[in-house]
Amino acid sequence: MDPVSVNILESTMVSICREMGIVLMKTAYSTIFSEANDFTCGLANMDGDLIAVADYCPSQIGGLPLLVKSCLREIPVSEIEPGDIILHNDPYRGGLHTPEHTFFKPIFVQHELMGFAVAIGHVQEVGGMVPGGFCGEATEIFHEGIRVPPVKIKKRGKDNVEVWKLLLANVRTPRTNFGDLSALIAAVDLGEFRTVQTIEKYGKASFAETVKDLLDYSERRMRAELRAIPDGIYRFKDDIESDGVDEGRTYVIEVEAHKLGDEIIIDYYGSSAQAKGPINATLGVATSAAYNAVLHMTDPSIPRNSGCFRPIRVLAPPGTIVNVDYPGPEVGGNTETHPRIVGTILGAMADAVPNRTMAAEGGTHSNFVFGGVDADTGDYFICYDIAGVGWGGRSFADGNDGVDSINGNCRPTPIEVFETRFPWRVEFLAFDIDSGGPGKFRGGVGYTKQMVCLNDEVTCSQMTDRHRFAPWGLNGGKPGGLGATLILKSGSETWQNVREAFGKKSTSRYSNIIMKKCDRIRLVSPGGGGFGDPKDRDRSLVLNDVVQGYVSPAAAEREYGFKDK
């Protein structure tokens, strides 16, 4: 097929995926979809290979092929009919973590299966030990909510009522869950409809041939990028400070990147045995993180599909923190361990491609979840709230300030929406001065969100990181600022961490603390590490940092030797 036709079809399919996401965002009930956009929409061929995806959540983009292929092992193509919609969220069947629900709808044209429309979304309430799905103290998968193997939620266009009943009976907010699951279904319905239109326009044979050519084209582009990277074995490791259960014990993510010719192998051998607590990554997460890292080091114009993943191999030993065995807990593996894996791979490749890597970013989504009964309405509410972090400095630029972690691409919920929907008043939301790691190129700054509770009670849990181990710098750059979670109980004048205030083992991973009316919570996100010697930073950039409030005058003098006269 000629390159023009390949480009036109690829652009058309990406546009379909974007439109699927817009429908999902506009029809969902929860803020994690309607505001944060914690979802991904894509198209797969009949073998389960990713053929197109929109620019939504990177962790889900890389995880999509394994999800579809795992599903097809249990529900073979011969048992899939027009109008079926398949759902699953099982982490041990190629899934990413329990909240991530994946919907597949077959695309039939003239009775022939041509592929699947796929939507993956983070459903904020999945039952389990805590409202909101992030049990920071879970010790087994059963603490983390309902686990759904591949099942047909719709059969030949009709709701499978028994499956709906089972799903909604196991969550605290059935109305909101029904709305969010329906939004995911609407997304794959639209994806199927638009793709059928496209195939009918070009013809089945032409469509299939062009998709094959597109995958081969992406593979060639990726192999060319990898050939330009010097051959070698590149190593790096990073420590995770806690699993929320065995406090005081640390966990190592160790990477060997074997680059030879036009292929790369990401080997996690040497990483710690799986943790008791919920920081373990699934195989889907470990694979997705490797793809994520390589995509960050290569040409962003390469079409993102299974073709560009072909030269990337992943070795993740079972029973480790990067490939959890049943029934180990894993909810934090997708949000916390995934970005740490990506950072470790980038750290390993820093000498090979210094202009395409960065110092450590904040590496957490903060994952503050809460729920309760609204004192005014009597309705049960639940929220999954995320925060931005500072990204690492690069060889040519400062890190980004206060954006979502490297695997998320999500937006913070606007304060106006947050205060309207939930019984909190946000007292301030501001960048944290001096939280960006000093360097020739400064790390991005994190930020602080402080809230006061307006309800009689709110049950809160959190899964976050970098309260003890700061994001590392590169090439002489210094570490970024630490994160923190602090509590000010009503009537007290002393801010405390959750260990001091509630007797929890960890300050960064905890479950079911009860916030009372007029209690305050302060959520601090980490900054990014710096790149290069701070003394080499351009004086005008330091002055601008001081003027803009990113760096204090004292830190400018201490770290950069700069004193404004």
Contents of the next structure:
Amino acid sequence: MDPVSVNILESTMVSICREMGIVLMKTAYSTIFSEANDFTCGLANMDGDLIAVADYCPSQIGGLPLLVKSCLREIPVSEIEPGDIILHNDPYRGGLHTPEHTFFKPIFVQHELMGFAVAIGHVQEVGGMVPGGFCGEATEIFHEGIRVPPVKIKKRGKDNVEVWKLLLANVRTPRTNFGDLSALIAAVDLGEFRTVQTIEKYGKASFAETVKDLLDYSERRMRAELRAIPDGIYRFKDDIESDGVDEGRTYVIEVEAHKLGDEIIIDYYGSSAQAKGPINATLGVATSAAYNAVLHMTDPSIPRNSGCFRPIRVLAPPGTIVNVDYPGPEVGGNTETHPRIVGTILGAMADAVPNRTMAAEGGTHSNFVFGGVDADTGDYFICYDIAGVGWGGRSFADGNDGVDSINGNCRPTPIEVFETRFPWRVEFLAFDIDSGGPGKFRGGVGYTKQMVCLNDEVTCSQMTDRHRFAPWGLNGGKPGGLGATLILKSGSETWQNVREAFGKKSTSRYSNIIMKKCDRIRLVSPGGGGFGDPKDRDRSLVLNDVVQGYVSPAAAEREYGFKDK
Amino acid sequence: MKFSENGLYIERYIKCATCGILIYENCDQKALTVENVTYCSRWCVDWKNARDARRSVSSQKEGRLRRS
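Can you give me the structure for the form predicted together with the partner chain, which would complement the form predicted alone we have just seen?
Then the entire complex follows, led off by the chain already shown.
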């Protein structure tokens, strides 16, 4: 097929995926969809290969093909009919983590299956030990909520009522969940409708041929990018500070990247055995993280589909922190371990492509979740609140300030929406001075959000990171600032971490602390590591940092040798 | 994966020891067992052997360096 036709079809399909996302954002009930955009919408061919995707949540993009292919192993194409919608969230069958629900709908044109419309979304309430899904102290999958193997939630266009009842009986907020799941269904309905229109416009044979050419084109582009990277074996290790259960023990992510010709093999051999606590990644996460890292190092104009993943092979030994075995807990693997895996791969490849990697970013989404019964309405509320972090400095620019971690691309919920929906008042939200790692190119700064509880009781849990191990610098850059979670109980004048305030093992991963009316919580997100020697930083940039409040005068003198006259 | 006879639940998850991908009993024709360890393909067996050899040489080198 000619390149113009391939490009037109690719753009059309990406537009369909974007529109699916807009439908999902506009129709969902919870803020994790409507504000944070924690979802991905894509199209797959009948083999489960990704053929188009919109730029929503990267952690789900690379995982999409494995998810769909895993489902098709259990519900074969021969058993799929028009109007069916398949639901799945099983972490051990290609899933990413329990909250991540995948919906896909077959696209039939004149009785012939042409592909699938796919929506993956983070459903904030899944039952289990804690309101909001992130149980920082889980030791088995059953603590983390309901696990759904591939099932048809719709059969030939009609609700499978038994599946709905089973799902909604196992969550704290059935009405909200019904709304969010229906929004995901609306997204795949629209994806199917628009794709059928597109195929009818171009013809089935032409569509199939063009999609095949598109995947081959992406593969060629990716192979050309990889060919330009020097061959070699590149290694890096990074440590994770805690699993929430065995506090004080550290866990290693080890990467050996074999770059040979136009292919790359990412081998995680040597990574720690799986943890007791919920920081384990699934195979889907380990695969997606490898794709994510390679996409960060290569030309962003390469169409994102399974074609560009073909030259990337991922080896994730089972029973390790990068490929959890049943029934190990895993909810933090998709949010916390994923960015750490990406950072470890980027660290390994820094020797090969220094201009395309970066120092460590904050590597956490904060994952502050809470729930309770609203004293005014009597309704059960739940929220999954995401925070931004500082990103690592690069060879050509400072790190991003206060944006969602590398695998999220999500938006923190605006204060106005947050305060309207939930019983907290945000007292301040501000960038943290000196939290960006010093460097020729400074790490991005993190921020602090402080809020006061307005409800009689709110049950809070968190799955975050970087309270002990700071994001590392690169090429002489220095580490970024640490994160923290601090509590000020009503009537007290002393801020405490959750270990001091509630006797929890870990300060960063904990479950079910009870905040009472007028208690305060302060969520501090980490900054990014710096890139290059701070002494080489342009003086005008240091001055601007001081003027803008990113760097204090004392740090400017200490780290950069800068004295403001 | 090994399903129960009635197909309603999973009795055992089987993964490739090298790449970690799920192996479906009676479906994955390329899967093989070497020294009681299951792999999804010959490629994964060869990779494991090559990695072991590489690491063995590497550790011997490190040993010599430490001694010197």
